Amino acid sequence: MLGSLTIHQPATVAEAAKLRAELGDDGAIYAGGSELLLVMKEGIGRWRHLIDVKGIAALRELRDAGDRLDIGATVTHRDLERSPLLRARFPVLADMQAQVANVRVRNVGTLGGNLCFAEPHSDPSTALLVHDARVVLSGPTGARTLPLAEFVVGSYETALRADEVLVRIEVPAPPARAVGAYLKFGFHERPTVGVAALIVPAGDRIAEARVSVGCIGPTPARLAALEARLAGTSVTALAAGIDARDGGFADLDVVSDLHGSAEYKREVAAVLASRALAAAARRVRSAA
């Protein structure tokens, strides 16, 4: 049961950050509600003020701004998948979000609050990390920008303020010739492992690479070891495939739980990485 609330409906981002400043710990942001209404059910978390943003305007923008891509935070997951503006020059992104969940919860489920809500094992923050995405925060001071990586900071742990509001993720344009592939995998119903990549060639090499790997550990993490060895490497090698065990996965911050141990899941990121940059490499040499 959720118990008595009080829906309180901000016509504005200020308004809106106003009321999380006013209500405290008593009022929680409502946009999809995927994650907030299950937590409530769930007796994890409770609320007496939800905060409806889904009717500011503002927040519901998706836009190519020319050297990035603008998505407004209420922006389902859905909405994304659909996008001929994503599949057209973000075609990494839109396949991730194919891949959240399920229909029913990317109809109504936001980037945004699946960001804020800060799921360890959660697809959108993995892929936006390869694109170096960052995020637009609003308060009662003004607005401040976060690379996304400073944003999710720990398993349901984010840089949000108490009197701030999430108004929407940009997305710096990848290279030229950018190319890439989000693959996952899971027992369960949230994936045990995602990885994303994204290549850019010159030639038969690659001129830089660019892999993160998520829901193994608190937060995604870009595999810097990994993404130095790769440069100058064959397109065509790296199509047939590569060990990538070697590329960091030891160091990462890896978490054992009912997704398999940390040692099975440091196996399985490589395996993935390794897919998915043979995946975008075989998709150079069709498109040459």
Second form
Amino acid sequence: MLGSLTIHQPATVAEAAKLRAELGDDGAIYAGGSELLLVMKEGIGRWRHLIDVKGIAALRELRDAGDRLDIGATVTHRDLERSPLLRARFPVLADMQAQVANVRVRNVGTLGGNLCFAEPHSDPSTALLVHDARVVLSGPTGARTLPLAEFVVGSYETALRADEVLVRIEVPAPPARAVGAYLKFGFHERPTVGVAALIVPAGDRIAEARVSVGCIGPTPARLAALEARLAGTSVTALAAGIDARDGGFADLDVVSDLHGSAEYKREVAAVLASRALAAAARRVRSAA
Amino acid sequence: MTDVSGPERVRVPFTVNGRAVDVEIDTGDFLLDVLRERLGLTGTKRSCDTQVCGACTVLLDGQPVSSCTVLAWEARGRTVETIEGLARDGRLHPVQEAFLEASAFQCGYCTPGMIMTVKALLDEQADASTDTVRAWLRGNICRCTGYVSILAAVRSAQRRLREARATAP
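Mind pulling up the form predicted in complex with the partner chain next to the form predicted on its own we just looked at?
After this comes the whole thing, all chains and molecules, with the earlier chain placed first.
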């Protein structure tokens, strides 16, 4: 039990941003609470004021914006998991959303909350990275848009300013023929390694490949060297499984922790990358 | 701007197992504590307290949540179902009957949460595949059974519910 908290329920993004600025370190934005309330129960963080943003209509929108998907910050993982739009056009995201934690966490937890918490052992940012997702942040001087890679800057650290609110996540639609997969591995509740792969086929050639790896370091990262190596190669060979170990894992900032040593995580990430790419390649063939 | 409260206590009317209740609580109280300590509904268990194990699972507007990590005021005006609300007219719910028949528990501590999760799943997807059942139950930890009897119970529950639907007027 957390005693007496003052709960603020702003009706607009502007009111929420103003409350954040006024309350400073005494206030925290609260949506699903699946991360925040755990931190408060453990006594790691203490806030006397919660700014409940679930009542702000603009944050609840999940919208097909033509060439991109707009996901309001308080859309829950479960809303996304069940979205036909996601399944039809953003299969990597749909794949990932169904694997987040458990159904109870997905029922209350929001995508925006997950990104703002920036827990390294988490799935969404890794999958969003292969989509070149952006975040829209709103503050007293207006809104700004940042690539996700610039928003998540470290473990539990984002570029969100003390008077800003995350409004939505914008996900550019991948090319029409794109296929992909999200795979994760771990012995604990939170993932040890997560890998997202997306490929754009042109016949049996790979026109474009995108691969990201998360959980093993402070922030998820794209594997540019592996992506460059795969461009122009054969879908059939990819489906059979490639050795991805020289795919740039040595250059990543990998952290040893309770989930395993850095060396172990690099190895598991390479295996998962190979499997995720093979799963994506098989989806090309089954779609053909 | 409509605030739930200042720092003082707050009144929370909601429906639990079909019964209207109205409790005065702290804004930082969790639903699990209100159910157990204030309403005497001790079927719902606390175990990990971190949304991992599922022992505290209740249904909020039909959806499974971890009552250990849901602030109780969030239930205001909504419907909560706990294990105590499943039996009807002295008769166990088909999911409960199936768990009994399959002996799908040993110590029983995880069972209320397990049954509430299965109830929510079958309400939503009566014909859920074994893969789907396993994916849902990954979030409910049982350290006794090894899950084989639990999966058998879910299959049996699906059969019972199908039969009940077929014979319904």
